[in-house]
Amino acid sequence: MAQTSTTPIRHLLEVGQFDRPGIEHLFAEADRMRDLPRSAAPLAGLILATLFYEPSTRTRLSFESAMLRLGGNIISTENAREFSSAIKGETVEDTIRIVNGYADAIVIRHYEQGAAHRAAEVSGVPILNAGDGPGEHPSQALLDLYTIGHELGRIDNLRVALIGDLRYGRTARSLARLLRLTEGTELVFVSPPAVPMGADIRAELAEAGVPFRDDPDLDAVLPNVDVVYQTRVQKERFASTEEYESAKGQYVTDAEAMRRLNPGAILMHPLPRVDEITTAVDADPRAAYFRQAHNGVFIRMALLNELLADGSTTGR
């Protein structure tokens, strides 16, 4: 159920964070973004580290992006697990300690579950979680409602079907939380056995009122719905190579899927995709996952424009 009051937040966390209003307010602020003069500049002489443990492509450099695009500055360093003071053992809090003192914002993205909330506890500068493990990956389920509702003009009364890997997708299972916050959305779950949603998003949805069921059958569930939201399954998430493969390669969309889908949906991935999605779906109107990686930077803008020039950004 949407929830109606908007109160401000230090940092970007989790999905959780923001009602109704928030995302309305967030996605208005996304729109002006898109059409910023370049000669505007809300956080020039402001620094944003960029502090990754995993490898990034879209995260990463659109975040970089939009606050280059802000008239900020930029630290980073693209893989910390390798290269940052963790190889010799530093902990999470004490490297977010060291990098307090050298920017005025910074992007985490961690293999461990819970890395940013850690990384929150101790810092003085407002931390955004760019991935933490199988946990969350909140500017990506705001970017992938964003484009839902530029593609199809409405975020409600939609019919959701989530493919591939529910279980460590972080970015599946974000999205599902986000979409309490919609009305009239129904959401299909279509996942090899191995990686179905887990069991505590499940709760959240029932216990939000928002309907979901779990449908193997992929071809019948096309003609069906909305959107399309597809994912890969992700190899680094598994314990060992024979669970990897008994679960890769079960749906993949390709031009014969894309007949069964119903004419107005859209068709969505987080990226990168391995098989799961074939390049002869990248020509059909339908397939947005390029514009929907694009949506990133000015999702990141607002969200950093918010957090550093207004000291605030609307949630709970």
Contents of the next structure:
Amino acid sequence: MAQTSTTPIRHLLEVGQFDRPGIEHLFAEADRMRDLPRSAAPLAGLILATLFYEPSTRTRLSFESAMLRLGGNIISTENAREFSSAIKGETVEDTIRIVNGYADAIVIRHYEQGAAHRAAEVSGVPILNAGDGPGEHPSQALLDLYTIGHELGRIDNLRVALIGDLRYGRTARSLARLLRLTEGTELVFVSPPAVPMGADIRAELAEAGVPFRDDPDLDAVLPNVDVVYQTRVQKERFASTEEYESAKGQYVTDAEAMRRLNPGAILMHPLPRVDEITTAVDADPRAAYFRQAHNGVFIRMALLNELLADGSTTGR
Ligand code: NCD
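Please give the corresponding structure for the form predicted in complex with ligand NCD, as opposed to the form predicted alone shown earlier.
The complete assembly is shown below, putting the previous chain first.
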């Protein structure tokens, strides 16, 4: 797969695998997938396993829809934490070794950071990381940047505000990392004090020369950005209810906030939302989150096709 222009690799584990030509190629492929006739079926006869140890609606179903649209087949466990042999004590490594005998690629979502990397260590078939605890969610970040390109006509020279739980929110972490591949991007972090963007991501951005700053004043930020990326406070990751209560509900985008937002800007969210975007906002043409979710199918088609097609692009 063309994660980088020079070294095709076999797994999708983190956004650090990509370079600029790699994402441009992927986005062009995703565009091509929009109009792919079902009869094309480039992955006919292949099987994708989706192994989800954490809840999901969009990610699992859009990966499965993508595989089916490419003519492939799917096998799936949607509650692997309870209903797979994990509950009996089986390790991720053993499960992956077994599923290698059943499928040609494996999409995995796991509650531990680094689980997808561990899976890849023992896998002979491509592993796609669909979220590893508070670590990364690379396919989401790719569809997010692809959506920005579609909505605004460019992925460079953007002021992007990441709002909400930036500590545990793996989509915001992956998107911040991916934005290193763009030019002239400025990042603003708007987060409750308990859940700031991690030092690891800040260090990477600094090294890449991407300017970023923290600003807790969402009202002041809204008129001055091109992209607002709202996120859910990740309740399931907090050590205590008190800690969660201290972080939740602080940043809500409502109709009033939309009046402050730049007319040419867009509002994104990886979804699911809880209370951080009110439903009154949905009808605003700048609310891009449902279009964003639909784009996930095309990005995931492009990813699966790159990893699995035995055609010219992968060299497999
Ligand atoms: C996100 C996730 O699982 O990290 N959901 C998604 O895949 N779109 C965001 C979230 O759960 O808040």
